[in-house]
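Shown here is one chain on its own, the form predicted on its own, set out as structure tokens.
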Amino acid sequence: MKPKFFTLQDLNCKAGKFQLKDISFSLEARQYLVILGPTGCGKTVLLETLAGLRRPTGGKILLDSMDITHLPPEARRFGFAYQDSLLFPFLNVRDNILFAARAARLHTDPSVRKRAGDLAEAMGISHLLNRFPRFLSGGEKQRVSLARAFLMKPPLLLLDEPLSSLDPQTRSSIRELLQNLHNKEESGIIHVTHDFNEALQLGTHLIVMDDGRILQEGKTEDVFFQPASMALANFLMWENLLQGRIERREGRSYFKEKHGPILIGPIDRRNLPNQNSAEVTLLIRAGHLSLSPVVDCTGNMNMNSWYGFIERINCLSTHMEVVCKGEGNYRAVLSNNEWKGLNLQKGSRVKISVDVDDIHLIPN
């Protein structure tokens, strides 16, 4: 089997009275890897372990099978980009993207300087190479800082939260110039940030992390959606929650809630929790449930749905968030086209539905 392009192997590091404890993962050549935790969890001083920056206190540090544990940042040839662009104010914007290859007396090489003019093509910042940076806005500053981290085509790109100083319009704009260069390049990325969009926008895979430790990997939209744990769940900010069980009826699997009358399945088997557990907790994205209005709430429930009515609705600039009560609170989101073709309001009686395709299920 062929090895993997990058890998840790029980990294631990010490930084005051913070550890990183038995940190493990393997990363693949020209993969997106995405960081994901809350502010003091370890991600930059994991990313900057990996730099060379910090000496780790135990565990291995693997590029294409050679052991880099110990070997300074220099020899280890990483781009990296920090929240801060950290732009060399006495520089001009080309020789800010040039600093790497001055440093390894390349930075007269004619393909060099190619390089250097093409990524500022491609960062939409060829007009500002005789720049300085006080002159420059914060998005520019960032790509500079990017098209710097990419020149000499470093076997692996390392960002710590590059974007998140950055206004909404700039931040999207980055997120797709990101995309667009992790597509052409052959770097692969390490990625540190708290947005989720971000996270699930560009991430071919995830790590979220909580006290210097993993809590959980794989792809992206695997971690997102099938949390395993309710810390990661809590933390990923699932909207709702129902306490309850798992019942048998003539041969299939049901969630029964365990203080309401709210029926949902039958459930498949591989949606089933692993562990052997009866006593679950069933939960569903805010965007799974769906609403329709109601006359009459005096008939029998249908299973995978129940009653209640609206008690908030807050408008956002590309949704609408409709907040319900009964038989506990439940948060939905609808397009403004849906919310509109509903006519409903606040107080409004609604009828709740769920597919039973977007449950997931955590043993307690």
Second form
Amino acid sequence: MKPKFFTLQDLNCKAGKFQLKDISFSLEARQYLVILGPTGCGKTVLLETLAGLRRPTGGKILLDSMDITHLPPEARRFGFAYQDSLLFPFLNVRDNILFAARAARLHTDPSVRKRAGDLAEAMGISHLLNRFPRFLSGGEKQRVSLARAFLMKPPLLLLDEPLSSLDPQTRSSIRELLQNLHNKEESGIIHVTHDFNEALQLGTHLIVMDDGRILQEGKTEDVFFQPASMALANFLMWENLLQGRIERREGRSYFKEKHGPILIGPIDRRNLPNQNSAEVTLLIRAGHLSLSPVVDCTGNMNMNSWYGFIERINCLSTHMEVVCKGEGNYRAVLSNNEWKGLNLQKGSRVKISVDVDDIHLIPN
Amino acid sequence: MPSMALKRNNGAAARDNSRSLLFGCFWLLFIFLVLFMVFLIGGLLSYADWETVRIVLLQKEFHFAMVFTLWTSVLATGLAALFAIPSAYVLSRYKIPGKAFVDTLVDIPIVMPPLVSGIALLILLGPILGDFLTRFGLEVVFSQRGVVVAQWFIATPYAVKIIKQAFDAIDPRMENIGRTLGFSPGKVFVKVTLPLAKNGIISGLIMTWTRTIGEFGATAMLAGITRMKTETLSVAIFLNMSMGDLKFAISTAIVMLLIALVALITLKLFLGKEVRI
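Having seen the form predicted on its own, I'd like the form predicted in complex with the partner chain now, please.
And the full complex, kicking off with our chain again.
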């Protein structure tokens, strides 16, 4: 097991009326942790507290088992990048990148200057070194900001929504850049965002926060596909929620929809509530529903599938989103090729199916 | 419903007309103000006898007033900077109980008539602190030192106000970045905050300087009006006007006007849009 090189124990911090409440988590060396949460949930306050820019009202911060709770930011030397890059307008790109080296009086050191050059090369900004920030685009500024934060090889890099103010193309290229840097550099990364795609693509681990507390933490896929509460499922925008109960039939467990005919199972392997007939919410991601055309839907319904008709089709850039109406509304996502192969249109009758391995249950 | 549509159109047309009238008035008032300034300066310049101006410029009294005004105003501006930069930073960055009251106290010289400021200074630095200051050889009342103190007192609040605006405009997260990159709070102030506020500070100090050059009321009360001793350019104008030497007074006024114009034009050319005065 890898050692936990960064640990938070019951961290509390007040920022005006807002408060971080008992935040605890650990980070392994070189881990990429994404903290996901809605605007105003305390992500930035948490990052600033980790950086030493805010004084915690309780709890501990440990780096390599050393208590750094009351260490000032300049002693922690964590890299920090805000979403709006915040380059120093009175310095050119080279001097912005070398700013941390200036603090350590190493800005004339050839090895540091070489590292600055290498980082600029890796970031694709080596041709901009003599330019001033006002002549840079948003993406270029963010690259410089990241290079500046990475220069002195900080043990931990704190990124506050670094992609959110960029256009989609630039966002995608900086996302790749962050992945490359994470692979090459020694630093652990804590990246806060409200964007699910960023969390899924970048994070090895994920923490979801709301109202100053942690809702759930774990491996990114686990948190995304096995939310522990309805609050989290709603925040993660699970598309299909079915109310029902667990029924035992012939020694096996099944999900039975409350006001409809849907029956899904057997789901013995799932982590079910203990009591029989427990009220549950069944969650299915849109991408896990499959559709097939039907001509006659008068026959008996199969297990794990039900009928509906297509009410709305949303053509998105990479896929199709199809809203089907049955007893309720069901949202499915298909690739463009899948959709073409089905030869369906608005109003078509469809069979909606789900693989029992792709469902998730939350006790009510 | 054509009649409704017509009413709506008429209403929109009426609104457009009233808007045009409003902005037309804005333009008229603006043009009046600009023309007034042009005539004011033009009137003063046209009234001058340039041969007399040349003669006045060569006079010993003018030289004294000019040099005296320059060094006292530069010294007063330096002292204003010494107090204004830290005060503006404190007002901009810290939560102070009763901040509105403290802010008002700092602003007092702006709202108080200069003569009243002069009397207040005279009482503080005369009857109250005079003996104490004399013991250290620092007499202020009716001395050249009094000129510097009066100029400093009148001009410092302007510097505080303009420099505070410059500090307010800085995103505190810039300073945060400086801290995370390894600088202590003091070094962040020098390496990040001051360079970011540079233009505001320079414009604040130029405005302070022009204010000190023109200071008269408080100077007259605290330092007195003594020819060739506490005679600034403003005092020189007053002295010569009161003795009926209008030509000397007008020549000096023109020189002061030119200094103010050059200072303001320099300010606007060098600092461009960032000037907030």
